[in-house]
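Here we start with a single chain on its own, the form predicted on its own, put down as structure tokens.
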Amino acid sequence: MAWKTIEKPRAWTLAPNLLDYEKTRETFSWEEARRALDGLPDGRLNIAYEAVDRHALGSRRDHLALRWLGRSGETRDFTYGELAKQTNRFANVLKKLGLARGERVFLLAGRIPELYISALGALKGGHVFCPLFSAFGPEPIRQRISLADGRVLVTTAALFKRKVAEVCASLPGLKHILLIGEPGEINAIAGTHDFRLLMAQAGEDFAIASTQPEDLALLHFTSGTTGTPKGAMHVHEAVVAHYMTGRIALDFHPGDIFWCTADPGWVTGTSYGIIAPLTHGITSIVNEADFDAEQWYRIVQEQRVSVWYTAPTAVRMMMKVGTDVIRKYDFSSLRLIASVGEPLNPEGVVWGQKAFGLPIHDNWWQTETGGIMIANYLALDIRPGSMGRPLPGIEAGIVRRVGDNAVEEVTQPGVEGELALRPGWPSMFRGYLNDEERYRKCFIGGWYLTGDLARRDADGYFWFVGRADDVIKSSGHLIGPFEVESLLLEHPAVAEAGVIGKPDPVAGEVVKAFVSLKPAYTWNDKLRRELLGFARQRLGAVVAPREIDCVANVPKTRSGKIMRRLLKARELGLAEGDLSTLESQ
């Protein structure tokens, strides 16, 4: 599609950390990005160290650290100085237990303070790190804490009851489940801790663990089609790169107001939503609630957020109620707002321009990548649609399989292929947990192969085209599901859309597409005939829907992917696979 390229501002009331992106590409070492952490003594490196304590223990000790919305309307505050406390607490709290270093401890929990402080908190202690979805079934749980050898968990005692009590007789190595809540309701729990009990007996001062920088600190699971979930394993080398890419990519600056709006129950929410903005000493907003598009506006208003960092289907969903609210709050504390999960539509960025006078800087990386890799920055021009350049430090490419071993590398502008990355970075995934083999397959010819198709402009600007298993093979036509998706989405009657390959006996596949619709609009044959023909004066009998149905709802994760899999095993009849990032069942 042509879209006009939206042109970086011509003066800034605050200049953007990459100004000359040539320049910092050429002149960019890890090695010295290194050199702005503080890091520990003999070269060791702790997340939880840069993130808080070398805060706590300088200048910034009083500054807000984060700032706690509740869904009652409560707030709660956290200076870094007492951030440093609580986690400590914590971190002396696993000790008395006798957790040993490399141990893990999972945290199933929505996104309330304890959260964050037992995060962060393990992490001081040497531990690994292993965030839930709240949203997870007793399956899900049971299946990650298993495969990781979960030694520790931190839940509500509301989950507990409702998740996590049937599994327990399964999860012999699971020692210790501290639950959050009321004393009363806790005490009725046999075999479990009082987190707020033990966290009031614990000291306040902890000598962090001397973790080693590949020492394992974070483990995220990511569900693949079928099968068991991957582990993707991290190390608190990671760190070098949350700082560096919130610096470049995100334009932190020290009075940043910060609203990550993703859950830690997903590597952004961990990555963004904890680690970068901390290391960098600015103050993070967590809002407890779940979407709501005139809360969220009001929390921008209100806390004068200036960086604010969400996903495509948060944007689509705001776009779908529409700007008449937007008219009734002030965004001129905002300064940048990006977009991550899935790449954002071109319609999502516009709109971003003329809702909030910004537009949706979008940016692209994956869990195994632990940061951001590729983004649209502040001081080059937007083309919407493009996931954006390559991040200093990292080297993409587009690669073409040649056999089962080999790649080429794609050099001509224009031309899709697999979107790959040379390894080396620090938040680069060291494996998956107990599948060295799985890891293997990851690497060919001295690439990351990412599993995405993509193409680059004659800039240098990447686009995203589709998962390699999402590709549509039609008469011939490779057809990238995004790009139909983003043209439906032009259509004012269109909240959302997926799209997926249907088996067809001519042509091998063709196109079909599942549509929301925004709320003025009735599903009726007339308006999918309407669909229909756009599509088809838009994209050509090619690319164009041959079906188009409505849905309720597009199935998405929880950060924000559509699950084309799963539309097209719903409408093939097939098993639908794992369901466990499902956004709601």
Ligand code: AMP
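Residue numbers count along the first chain shown, from 1. For clarity, a rigid core is taken as the largest C-alpha set superposing within 1.5 Å between two forms. What you see is a predicted model, and the numbers here were worked out from it, not measured in a lab. What changes on going to the form predicted together with this ligand:
Once the rigid core is overlaid between the two forms, residue 484 counts among the residues whose Cα shifts by 2 Å or more. In the core-superposed comparison between the two forms, the C-alpha atom of residue 512 has shifted by at least 2 angstroms.
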The other form holds:
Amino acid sequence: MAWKTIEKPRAWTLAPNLLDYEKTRETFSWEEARRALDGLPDGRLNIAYEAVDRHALGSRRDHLALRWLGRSGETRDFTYGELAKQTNRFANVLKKLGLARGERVFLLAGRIPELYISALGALKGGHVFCPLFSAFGPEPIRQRISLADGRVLVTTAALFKRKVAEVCASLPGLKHILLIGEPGEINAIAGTHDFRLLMAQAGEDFAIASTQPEDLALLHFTSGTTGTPKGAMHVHEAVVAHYMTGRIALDFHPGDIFWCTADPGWVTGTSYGIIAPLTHGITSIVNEADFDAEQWYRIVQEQRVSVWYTAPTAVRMMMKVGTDVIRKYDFSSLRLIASVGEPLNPEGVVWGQKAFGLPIHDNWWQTETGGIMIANYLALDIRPGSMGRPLPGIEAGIVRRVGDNAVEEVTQPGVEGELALRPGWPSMFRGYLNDEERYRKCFIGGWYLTGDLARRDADGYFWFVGRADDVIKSSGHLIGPFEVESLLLEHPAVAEAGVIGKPDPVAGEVVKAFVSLKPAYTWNDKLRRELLGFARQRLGAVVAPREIDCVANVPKTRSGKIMRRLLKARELGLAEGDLSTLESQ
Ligand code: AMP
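What I would like now is the form predicted together with this ligand, since the data block earlier showed the form predicted on its own; can you produce it?
Now the complete complex, all chains and molecules, led by this one.
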């Protein structure tokens, strides 16, 4: 079905920040964008200063910065002034623990206020903030802390007992574990600190670290097809892009109430769930609970949310619940709904219009880019199914690899190739931690290659086609098949494992594993359940396979690489394609 362009109004009650796309592209410069921030003396820059202190020291001191909505219905409010004090306290806690500049502070928690305070407090001290998904199992947690040589872990007593206690012994570099919870719960755990007690003992004044724009600030782990997870390194300069994309793509205005539904374990939950709205001095809603359509609608209505940033899986789950429920709620506060993380079906864009009176604005970016790169803007017509057009200040192109170390740009409209960006924007990752080689390989011929396949139409709109690699996107989570395969191989019954993303109408893809067994084992339902449970316990619900099947052999190339493409084609009943490299079986 061909989707009609959604034409945008030409007269606005509140004019979007970006009204003339072409003109803004022509005149935009990142140097100019930087001037919208305050900065620190001598050209220094600190994300937390721009997000918190500059408002707390100015006219927005009493403005609501964060409103936290707890799982059991409680609410906690933090003005910019209060947030400044709390984040100072946490920076003092880290100072007292002797943490040096550049050392890593890991956070493993759901959406609770302490997470936001710790993130910003760590940045104030010049330390590096590394979030983890609370749904990770012990193995992904251990691996990431170990790879980044994490010095401090902030988590809850419950998560510690369930997921961290068993891997502590293999993390000798992890010097301090700060537990959030009731005193009775925490006292019993040897070798840990009581987060709240340390906070209560810490002072409310802190001299913010005068970090350089290029100092490491954020470390976000992401997955590739092979090897260990990659730690994408971001620096304080990234805040220029957080601010600017908030202004241009999310159209932040001073009175806005913004709600980003993303988990802070994911880059969106940091760049837009924490930093971007605060740099604008607006109010951010933090909802602790998981998805529940009616509760979400109530939040939009009661909190008068004006800008809502969510993900395609959530949109599809809302679509499943239907529009009848929606009619009970008032969405008149909403000005913009945006979505990111996976392809947003054209139906979803149009459904937004029917359900909320606003189309859903898809936008595109990834962990490595640190901020939104391609977007559908308020003032520009939407082509449902398209990710939109590159941000002013961003040059995107479609390229084709020619040989090992060259690319050529595909200039004809509608032709598929790899999505690439010209390097140099402020939130571009500065490396993969301890893996210079992998980082270098991302840049060819003056382009950063994103690993996504896309097309550009004659009017400059970009259309997502798929991944160029075997990475899986399930409910917005990027999952490396290698991580799952490696874990399955640890089970005594498994000889070989191959993992693919299987299309799913709600989650986009679900993780499906194929295993072949060692001779002493027989495949049956009991073993299937055992393997599913084993993977879930070790990897956590986010990463573990939803389905496991047994195959006689996992197809491999002659050089021993798992042919996930073939597993997928067989699973979906598609043509098997070129099998010339398949090892004979
Ligand atoms: P992550 O680094 O986990 O945020 O995942 C980034 C990847 O998610 C991208 O490289 C894309 O494959 C996918 N992605 C993000 N946004 C979109 C979008 N709007 N449409 C299609 N895929 C997307």
